[in-house]
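Consider the single chain below, provided in structure tokens and representing the form predicted on its own.
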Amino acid sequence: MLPEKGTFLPRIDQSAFTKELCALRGNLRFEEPLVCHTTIGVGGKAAFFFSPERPHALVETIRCCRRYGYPYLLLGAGSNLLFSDCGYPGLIISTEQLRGITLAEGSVQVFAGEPLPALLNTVNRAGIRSLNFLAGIPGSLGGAIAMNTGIPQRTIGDTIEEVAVLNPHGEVMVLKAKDCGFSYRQSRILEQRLPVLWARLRLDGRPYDRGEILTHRRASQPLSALSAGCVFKNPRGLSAGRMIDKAGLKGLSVGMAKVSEKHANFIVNLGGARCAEIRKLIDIVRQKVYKSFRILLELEIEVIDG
């Protein structure tokens, strides 16, 4: 989930641009509905949608976009994202085919598009339980690293040995964990929009009970509903969900978008919700929480304007 946004669609030779994309190993589609590629099921169409088959093809796709000055967005599992109803006028680069896991002694190397549940299945079959704190998180590896996802006791950044990224000059760099600037729902990778290619994770630390964590998440979060995950970051020492609940906003709806009654920091799509409805609901929640607590909630999800 690493966008490089453009404020307008540049005038380019689209035939030359698409010819270069078609020469790469991958699947190119036009006018692709984004509702099919996000966990909240919202968004218009992407002008171009490309799924590279190999990390090298991903690198060349991004280099191609940069040469043409064409806006693009790197898309993983589609969580933590809210697309405009107008869609995206540039190129969506999906990492859905960039999957691969290599287990080694004490570590695992994983491609950026690998879904977290699949990663946990692999390491659990090998008898390793140290990554189970990621249970119930629907994202893929690249987005999880950029957002430094996890639980209060441990985040994915705590497990990183190294991460391969593409820098703004089109060069592949391998960053050590200390160079990634991991903090709460943040990293240098996210701040600088560095596309993740693969990462190596340490398989050490305390074991976590996957079933226990999943049971807790299912009891406290609307995992079966269409959502983008937690909408707001927790203010330091506070819970955004509890503040929204205390402001009396659980169950509040705008159109087909609703503040979850199970966890107030989730907005769920009841079926056919539009981005405009969700954004209006976000604005109402922020205003009412500010009025009640004088705290302006910061978004954890990323809104992608068309």
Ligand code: EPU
The other form holds:
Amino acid sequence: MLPEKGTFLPRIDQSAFTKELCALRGNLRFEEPLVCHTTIGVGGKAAFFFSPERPHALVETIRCCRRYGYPYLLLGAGSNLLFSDCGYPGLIISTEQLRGITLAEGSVQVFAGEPLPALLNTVNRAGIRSLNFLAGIPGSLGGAIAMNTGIPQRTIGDTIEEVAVLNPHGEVMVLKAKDCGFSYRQSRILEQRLPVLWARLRLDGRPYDRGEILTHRRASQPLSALSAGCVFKNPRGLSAGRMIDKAGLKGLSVGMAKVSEKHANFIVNLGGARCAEIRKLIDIVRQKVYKSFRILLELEIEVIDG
Ligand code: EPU
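So the form predicted on its own is up there; where is the form predicted together with this ligand?
Then the entire complex follows, led off by the chain already shown.
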């Protein structure tokens, strides 16, 4: 496997590294196309792709990468990520197999890879409506917690009782909500890149109507198109979508990447868009919004350079 021009590959004994990975319970692949693992459908290939079957294997995989100094990136549902056209030169660790939901009195314990829609199905079947503000968000539990996803009135951080993460020393640590540093689309978990293993969510908030939330989202957001959700964070007290719209940028396109006509803070992949096209469009939108409003929009999506 030859590194692509300009990418960084540490000098490690790759056969020893892969041998250790193969000994763990999970699914190891090489040269895995990342287009299949992101909701926007963009990206080159990952040198290695491993999907552990158990939280223990996830912990051991990360410890192994740290021991070898091998670059790794945790991947949930890939709903907020933009991978480079060159792909990723290290190991992508997918949480897709780390699923499980245990309902208790007043709370629910959920593993990191559980998709939010599946979590909502389970709690709704039990007659619980307090998590329905998360309806229509395609993320995994771990990713949703890291970026404190939600709606303006409520975020997943507001429901957290505790979160189990792997700390930088490779130890499992259980954080209380107050230690997670949740703020608008931000947390200590994201800042320090702490891998989430599982979390316990409180089920005592006000009920939300799942159908109503979904209807509102379907009406205002391009949910059936390939996208990574909102591209930019809302500046305090303002709406990025409204500013992009007011700047006249709806429908603007670069190659197969286009500013959605439905919601201006979404960039949609019309089919086969390249990361470079999306990045170019992001730059244009930023410049034009700056020119119109003297506000520099901050990215909400995460761009992973190859
Ligand atoms: N607006 C426009 N034009 C547009 C889009 C929006 O004028 O093209 C206006 C709307 O009419 C509304 C205001 O801007 O008056 C705010 O729009 P919206 O209600 O759609 O909310 P938003 O601030 O754009 C936020 C979150 C969404 C979340 C919705 C739930 C951010 C960046 N976005 O959107 O989260 O789904 O609230 O109502 O915080 C995400 O984080 O990926 C995401 C989609």
